[in-house]
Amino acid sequence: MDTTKTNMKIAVLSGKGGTGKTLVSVNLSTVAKESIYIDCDVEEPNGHLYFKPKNIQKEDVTVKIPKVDNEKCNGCRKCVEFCKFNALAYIKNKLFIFDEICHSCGGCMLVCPEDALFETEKVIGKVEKGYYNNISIYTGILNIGEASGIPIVKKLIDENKNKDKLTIIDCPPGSACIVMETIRDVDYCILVAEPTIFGVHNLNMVYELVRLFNKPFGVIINKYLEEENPVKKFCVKNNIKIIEKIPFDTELGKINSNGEIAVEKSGKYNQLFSNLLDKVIKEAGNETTVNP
């Protein structure tokens, strides 16, 4: 199958960090030969540690935050009453704005009868773009202490929305709003899980999410051993397709811990991830792969 000509978007999810989400994303992007890799794990992006991209371009990501003109403010508190996130407070005849919990909706400015509020730009993080061979690498980085990375994820996704290349999205862990933003327009979701009791709990989080979005999906069991396997039992019970089992392997562990790309170091893993990509593209092209 010629994977270099597809414009498919594939999201890789997990219920928590450390399950192998980036391992899968990086190696799928590499075996595709020509692809876009988007690291949306903006609180702790690490795909770039494997790719070590060249010619990096950086761009700040900003949000609009209200500021107050105290000369105009008459203390009516309409903005305070409007804000459901408690980002404004009127204390001792002065309006205070808490940037950290502001959701940048702009409503406070609309309800202010004195036009005492105005917008300013606040930098919350950045997007980096670089290249590794024929892979375009996009990395979102959220500044420490910022409450939400959703504006960064939106920028990453929107910038690559209409590109005619295979796109692999390395999602944030969990199933919160920021993850919803990453999978909104994808064609297929890969759920990565570890074969433990906790792995079942974490898998169930993203399983419920992709069902809510009605996305085709399949499960990869990472660190797989031929013994008692709660994740495999969960998948069988819920009629979930297991699309790959990545073995518990010291060779892979060493490659990964050295910041190297497995498909470039091991013929065995090159074959595994090449077959996996072909399988995912075939599954995504078949509407009947949406699980019950």
The other form holds:
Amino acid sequence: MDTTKTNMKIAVLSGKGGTGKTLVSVNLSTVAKESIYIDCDVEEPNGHLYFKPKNIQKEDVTVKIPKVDNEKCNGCRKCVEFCKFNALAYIKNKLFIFDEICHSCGGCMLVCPEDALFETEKVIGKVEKGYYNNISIYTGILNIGEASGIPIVKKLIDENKNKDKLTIIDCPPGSACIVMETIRDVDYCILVAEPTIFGVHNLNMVYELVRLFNKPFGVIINKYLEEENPVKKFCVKNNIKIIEKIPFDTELGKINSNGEIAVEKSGKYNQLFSNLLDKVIKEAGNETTVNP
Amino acid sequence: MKIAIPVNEKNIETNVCASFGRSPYFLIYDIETQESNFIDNFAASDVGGAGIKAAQIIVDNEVEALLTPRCGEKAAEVLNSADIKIFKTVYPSAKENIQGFIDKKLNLLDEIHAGFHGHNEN
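Given the form predicted alone, corresponding form predicted in complex with its partner chain:
Whole complex next, starting from this chain.
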């Protein structure tokens, strides 16, 4: 299958960190030759450690935070009552705004009858874009101490919405709001899990999420050993397709821990990830493939 | 002088609530008239920022001191701005702490935590 002719978007998820999302995402992107890799794990993005991207362009990501003009504020408290997140308080004839609590909905500005609130921009992180061969590498980085990386994920996803290339999205771990934002528009979800009881628990979280979003999906069991394991049982019981098993293998471990890309270092893994990519594209349905 | 205490039930024998922002009720006690007034904490079930809203309720009730086992940093900022002193409760019941406050046996709360932000506090 010619993988350069698809504009499919594939998300790689897992219920916890360290299961192999980045391993799968980086190797799929690389084996595809021409692709976009987006690291949405904004609290600890590490795909760039493998790609070491060149020609990096950086752009700040900002959110809008209200500020008050004390001359205009008459203390009516409409904004305080409106804010569902309680980011505002009115104490001793003065309006207090808690930036970290604000979700940038802009509602306080709409309800203020005195026009006393105005928007200011606050930097919460950045997006870096670079290249590795014919792969565009996008990395979202959330500043330490910021409450939510969702604006960064939104920017990453929006910027790559209409690109005519295979796009691999390395998700944040878990199944919280930020992951929902990440998978909203994808064509297929890969759920990476470890073959343990803990692996089942974590897999179940993302399994419930992708079902809620009605996304086609398949499971990759990472660190796989040829024996019965709870994840396999879980998949059989719930009729979930296991699309790949990545072996528990010292060779792969070594390549990985040196920050190298397995498909470039090992014929065996080149074959494994090539097959996987073909399978995923086929699984996701041919309707999104241009000139199948 | 009026003081406030987060409480689990609407009677003066009730225990002090372990949480400030998520306390179901506040007891507003007037030391001069010995009058007890119980108010609902509308912030208790909010998604976030409960401490800020709860502190706003305390401020609006014009109390001079809050007796509480613990208090988050944002709530403390609101209370401090309104010059409300925060004292640490040391007894189980509201009644005992009120007496303790009157007898000057309570100390100022020196440990302000960073907030639980929607996570379970245990």
